[in-house]
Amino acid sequence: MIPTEDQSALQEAARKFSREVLLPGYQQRERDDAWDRELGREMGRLGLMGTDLPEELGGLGQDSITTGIISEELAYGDFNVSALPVNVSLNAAILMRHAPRDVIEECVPQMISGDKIMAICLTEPRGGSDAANLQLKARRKGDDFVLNGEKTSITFAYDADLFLVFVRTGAPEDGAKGVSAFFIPEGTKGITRTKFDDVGSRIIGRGSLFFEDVVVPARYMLGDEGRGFTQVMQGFDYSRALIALQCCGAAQASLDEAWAYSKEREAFGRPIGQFQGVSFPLAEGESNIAAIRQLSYHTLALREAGLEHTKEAAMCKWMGPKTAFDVIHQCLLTLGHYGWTHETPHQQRMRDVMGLEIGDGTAGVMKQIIARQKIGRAAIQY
């Protein structure tokens, strides 16, 4: 993938911000254990969020490939901070397809500027990979719906201002066909939240949300009633490619640091990079990350061309986090006992990317999607 002149300019701006602002504070932000709103606003001022969204809403009107370039560059400096632009592109695209015009005009610019954060609420305590098995119930009450139940493992749960919530409006036996999606605006009463003590990616505030008699106007339903799951979930093919590029950015940072170390560290009278046992694993890492990167941009190119890309997106999602984890692990080992400390960032990057081996679709689910694309319903086993 060769960037255009415009893409190169945005890439350079993202790279400068990532290396000069994000990278130096990457580990400290985890110790602070809190989302930095001002960083989000700074990315908004620099045009690093919503690059693929219309100019009249505050975006740059660029394509999804440009968003991928920026996501990768930002993840080089801070994997967790790079989650916000991905979140904005995914959620704003969903709102623009399904939300009332006044919601779009009010909320999307605030998301692009970094002033508001929106959380997608799908997972429940008894339904992770079985995402259509939802228990959070919405019942009709005049022109409103009343929501009761719980969502868990929600990214930005602790800090979100706005919510996109999948709920059951039909009977349990309806499965995905009985699921609808709602936009819930800021300040809606009846929502409480908790924050998890996670292994990695602590600053994105993953947690649970509790809905107690939450009243949502019927006009805030996204998509058709009972079809929200199938209609809204189509947007996740986009975020899966972006997630893989985030993982590439984090892994590339560790690779660059490991290569630099291999030139400086000496053993047996010469730099350790001259030993194949050191350089070959890093060369393999470079090759594997380059392959994931190209697959991800290919997936985004298919999206831009209006072509089917569900299978490719699923490949990106299961291969990206796993490959990045393995590569970062090798970089940690390259540093020997220096790598086995909290002073170097490899351990944190490894923990951070590992979370996306679980979140947003496990490897098993992604492989099931690929199999279903190849052989249809025969891939489903009961």
Contents of the next structure:
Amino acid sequence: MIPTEDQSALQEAARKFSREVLLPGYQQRERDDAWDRELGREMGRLGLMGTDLPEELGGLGQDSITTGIISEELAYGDFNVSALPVNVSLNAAILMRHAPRDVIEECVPQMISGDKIMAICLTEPRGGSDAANLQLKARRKGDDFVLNGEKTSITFAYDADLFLVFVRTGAPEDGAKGVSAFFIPEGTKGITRTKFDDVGSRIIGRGSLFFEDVVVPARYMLGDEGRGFTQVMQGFDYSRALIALQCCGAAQASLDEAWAYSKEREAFGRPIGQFQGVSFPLAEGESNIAAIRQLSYHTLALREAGLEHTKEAAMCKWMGPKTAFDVIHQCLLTLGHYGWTHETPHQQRMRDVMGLEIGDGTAGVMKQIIARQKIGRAAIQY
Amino acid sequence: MIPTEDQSALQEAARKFSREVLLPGYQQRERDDAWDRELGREMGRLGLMGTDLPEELGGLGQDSITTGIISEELAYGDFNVSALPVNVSLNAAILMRHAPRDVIEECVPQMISGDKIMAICLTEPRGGSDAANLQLKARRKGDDFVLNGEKTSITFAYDADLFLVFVRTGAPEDGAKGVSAFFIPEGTKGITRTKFDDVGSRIIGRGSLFFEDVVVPARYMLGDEGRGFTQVMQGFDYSRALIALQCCGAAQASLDEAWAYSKEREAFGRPIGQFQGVSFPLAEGESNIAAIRQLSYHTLALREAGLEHTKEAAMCKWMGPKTAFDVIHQCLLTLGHYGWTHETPHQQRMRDVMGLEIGDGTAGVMKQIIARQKIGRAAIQY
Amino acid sequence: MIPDDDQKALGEAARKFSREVLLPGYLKRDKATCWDRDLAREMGGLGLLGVSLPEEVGGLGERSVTLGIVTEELGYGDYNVSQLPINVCLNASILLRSAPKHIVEEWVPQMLTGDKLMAICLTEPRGGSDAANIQLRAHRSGDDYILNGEKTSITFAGDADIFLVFARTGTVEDGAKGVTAFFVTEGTKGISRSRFDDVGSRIIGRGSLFFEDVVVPARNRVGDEGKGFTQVMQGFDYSRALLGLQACGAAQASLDEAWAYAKEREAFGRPIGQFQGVSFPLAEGESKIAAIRQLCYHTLELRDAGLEHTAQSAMCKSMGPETAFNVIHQCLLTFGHYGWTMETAHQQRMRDVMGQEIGDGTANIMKQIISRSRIGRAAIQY
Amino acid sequence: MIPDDDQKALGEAARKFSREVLLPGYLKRDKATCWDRDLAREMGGLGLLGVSLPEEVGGLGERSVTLGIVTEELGYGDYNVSQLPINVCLNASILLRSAPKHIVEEWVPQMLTGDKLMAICLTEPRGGSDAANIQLRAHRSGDDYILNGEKTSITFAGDADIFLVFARTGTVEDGAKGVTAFFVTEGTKGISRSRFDDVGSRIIGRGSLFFEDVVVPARNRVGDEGKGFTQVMQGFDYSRALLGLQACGAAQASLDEAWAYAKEREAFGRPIGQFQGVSFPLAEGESKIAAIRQLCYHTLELRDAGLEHTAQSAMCKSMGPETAFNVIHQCLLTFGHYGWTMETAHQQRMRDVMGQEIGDGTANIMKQIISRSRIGRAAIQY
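Please move on to the form predicted in complex with its partner chain, as the form predicted on its own is already shown.
Time for the whole complex; same chain goes first.
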């Protein structure tokens, strides 16, 4: 992927913001342990959110490759903050496809400006990757639906203003086909939240949401009844490539820092970069990240061309976080004991990136998708 | 990389030829232990050689990405045969940059048509990757140079008609700066050859060339005296990406065969593809190859855009053969003992691909290049 | 494992034979079309074949750790030949445990001297790792059994003089419990053989055996009817650690050669061993092989102590050949292109060791055994 | 290694203490700001601290293999606490070998009871792995030495009661031969400390020590002048195998927890252990840890037998922590998002074990030692 001139300009803006604003505060933000909403607004003002969304809704009308570039650049400075533009692009696209016009016109611009955050609520306590098994019930009651149940492992659970909730409107036997999606506007009553004590990405506020007699107007059902599940799965392909690019950004930051250290730090009277035992693992890391980066952009290019890219997206999703984790680990070790202190960001990047080895589909689920794309039902045992 | 319509058409032609003509004879060709010149001519007729060379010389005037596509497709059928178009593109480009007009007009079309093969003669017995240390002497004698010495590890040593030889015209102390390049036309006297007993790629005929009082006209010196070494190094960046694509092609062939086997072969009453212990390693192989493929095409795109791509080319060169080897090994194991017989091509692909883990610069040399690109002289100990 | 004085003496004898007799002929033996009987007799004469067999039948009465030492030492010189002491000790002990006296007395001494070779005939075409699914039929007919069916993937199929054949005497529904073992000698009417065109271990002569109305006297039944499968399985655990040591021996030979080369070969004016890019992969290989070696000996110690060792044996088998393959590959690359010629042993060691990644239970089967040892039936999906 | 009855009994005691006392408090202890003296005293009371020390000073007089067993068992429950028996046995044996009688008699018993903690002060800010380069000065002044300088990366810097300080009494050119060891007690005027903000092993309290005109009586010199460095280096080889066993213990704890989870947790209507994508990575982890464990015990056996074990120790140290880190990472992922919370121990084990990838000689230093053991000076570039 070679950026166009427009993309280069945006990339430059994102890079400047990422390195000058995000990077210096990356670790402090974790210590503050809270999402910084003003930061989201600043990204909104800089045009870093909704780059792939229509201009009339506040976006830039660019393509998804541009969104990928922004994701990668921002993650260089702060892996967690870079989750917001990904979130906006993914969620706004879902709203635009399925929500009533008034919801789109009100909420999408608010999301792009960084004023409102929307959380996708899919996973349930007994669920994990087995999403077809949803239990949160929605009962019809006049012009409304009444929701009862629990969602867990929700990104931005703690800070979200708007929700997209997947609920069972059909019978349990219907599996994925009995699932519908609802948009829940700000201020809806009956929702309570908890926040998890996670190993990383703490400002993202993963947590549980409890729905107790939550009343949602029927017109907030997104898409047809019983088609909710299929709708989200489409979005995942997109976000999987973006996630991989976030991981590439974080790994690249650690690589750049480790290279710089290897150039300055001396041992046995020479820069440690002269020892191939130091430089070669970094060269391998550069190579692996470079390859995954290009596969990710290729996946986005396939998307832009309207071509099938489920397999490629799954590849990005498992390789990106895993490789980034291993590469950052190597970078930490390059700095010796100094790398192992809290003074350097490598340890946090490892913890942050690790969350995406799990979230949005584990490596196992991704490999199963790839296998299914290659040999169909013969790959599936369940 | 998403192919354009023109590229798709060529890709389709290459694919058809590769799967229908090359693949069925892949193993037999090794048993015949000789280069099949007619096959080269057929590729010439099909427009698969010199795709990136000018139309007036018999090429197709396409870009290097197209050449990459062809390389990958052909390697799917026969890794060794796919070396020829790479050879043609690389060598013809060198001739076109530096050779006298009459040489270009005579030889380049012959190479593109598959009638003539040119060998690059760089490595020497005491050399390996240490190319600045060349010893083959060229003494000036009137309008000629007289060459004496030995080259080794030369691809197509046995079958080449034309040679590009790197010789020392300066003093040993001049290092790489005392090296010049000569074109040697067909039928020049004083050259003898041997062929190595290699583990793989046997039809490529790696071997030694002995030069005894070989007389070459001074006007066949390519480029300025003492600039030979720099000229070739430029070409290597290009061929490194193509080599990686050859490796991707070979690995993809094994992957496709292994997937097909995993779908049909049953154990414990089900297709073995249902066992994640079988399908996941294949899914990982698919992913790794997909990523390296895109990095390779990206490297070619950088070249097309006139941008720096030395680092990326080095990444392709070490990751491509290594990953392909490991992936093909996994595919062989997927077929169990059947894969371990000579009936299946995996063992040959492993042996063939392994040669490029070494040739044209080892993984160590590549990683050194990457490190130098990142931290400059601080990376170099010698 | 630290050898005692007796073990040291025997190990020293094996080492001398291995390095002075086996190693120099290793490459040449690859081209042989049959088993080298004289070599086997020489090993018999040196006492290397019956290490763990009782002294009263001509063995040395040593523990299995001692057999491991001999096996590893022999594997250093010739991976394939080192199969023989395992074969003799394992097969003779099966006969000693279960065969009628007349068989033991006639044949075991001849196995110990290297004069006669026994093949275990278990696997069938539709079988692979699913050994309980034996279909070769044995019908009782008066004082005889009549055998009909096919065995495949039999080690020493081409050269064995005597066979232990597992046949179904019960019904298919009896599974492993309907299987009986029979002792059959070469020359019995109705037996024919084929030899596979394997990638490695060619002197071992893996192949198929066809039984057509083969008459076996009832007194040549080994063990009771329906007890055949259990008897053989008892020996398998033990042999997996020995296979691991064969692989360690072969890898160590390549490592030693690679270290020696790294010490002598110069590049950039220094031994290549000074480049950590060269030395560290070898140091890693040394470390991995050292660890696996100790696990193998530990497994044999467990066996000698009468302790459970099923999971440990599976670990030896799943890690040993795979790691050895990768380590030898790295050694080959250390030699550059010279390593890639047929002149060095690395390519053959890779081909030979690879067979053991598959034979006697693939890595997947081994991992399944390990998993079952930890979580029981919860690990099994079939 | 198969434990004898005495070793089994002691191992059982250590196991019980480790699982019932250490393991339940492992996560909580991470947040402690100082070493838990009561825990140390409890271990002293159980005889776990002086395993390999002579009975006459209150130890158990066991071999180092036995100390390894205790270390591994304790590492299962708390990786950091398992550092203590190594610390006590190693340091007390240094004192026993070289310190004046009055020091031994006063302090060794208190170390054995867990009452007093000793820190080895070797590394300096400009030092790292280059330990012969010590700069902290000790000037003779009458019957005293005056120490000035800084030590860093000292284990137990925050809590130690007594210190063995390596200081330069000779000139800089003397290298390691100008270094002398001094015994210094807590409370001596002029010593100050800082504690690092480490990623893991926080209870260990790695930190710096500053010596400003610290007066040490000449009778507290340990060993002769200029002999300090050799004395400490003698102990290091031995401890590397123990560090390997600490890592094995920690990894085994995570493995056991992951297996248990794989057995209970269901997805798609079956235990997730039935998915080979889940069970096989655990089986691979079991195998690798099992192999490294045996190499560690083998190394200790070599030491107990008075045999060379430098290279083996380096192998334990380079492979143990790295492999344990990767295995624990895999265990964490087995738990999905639940594993990624602070509720499970995996994240802490990863952070703790990672410190040992760096401390006491990095993996690179270890590989250099291994390489040197194979090809001598040809392996060294500096």
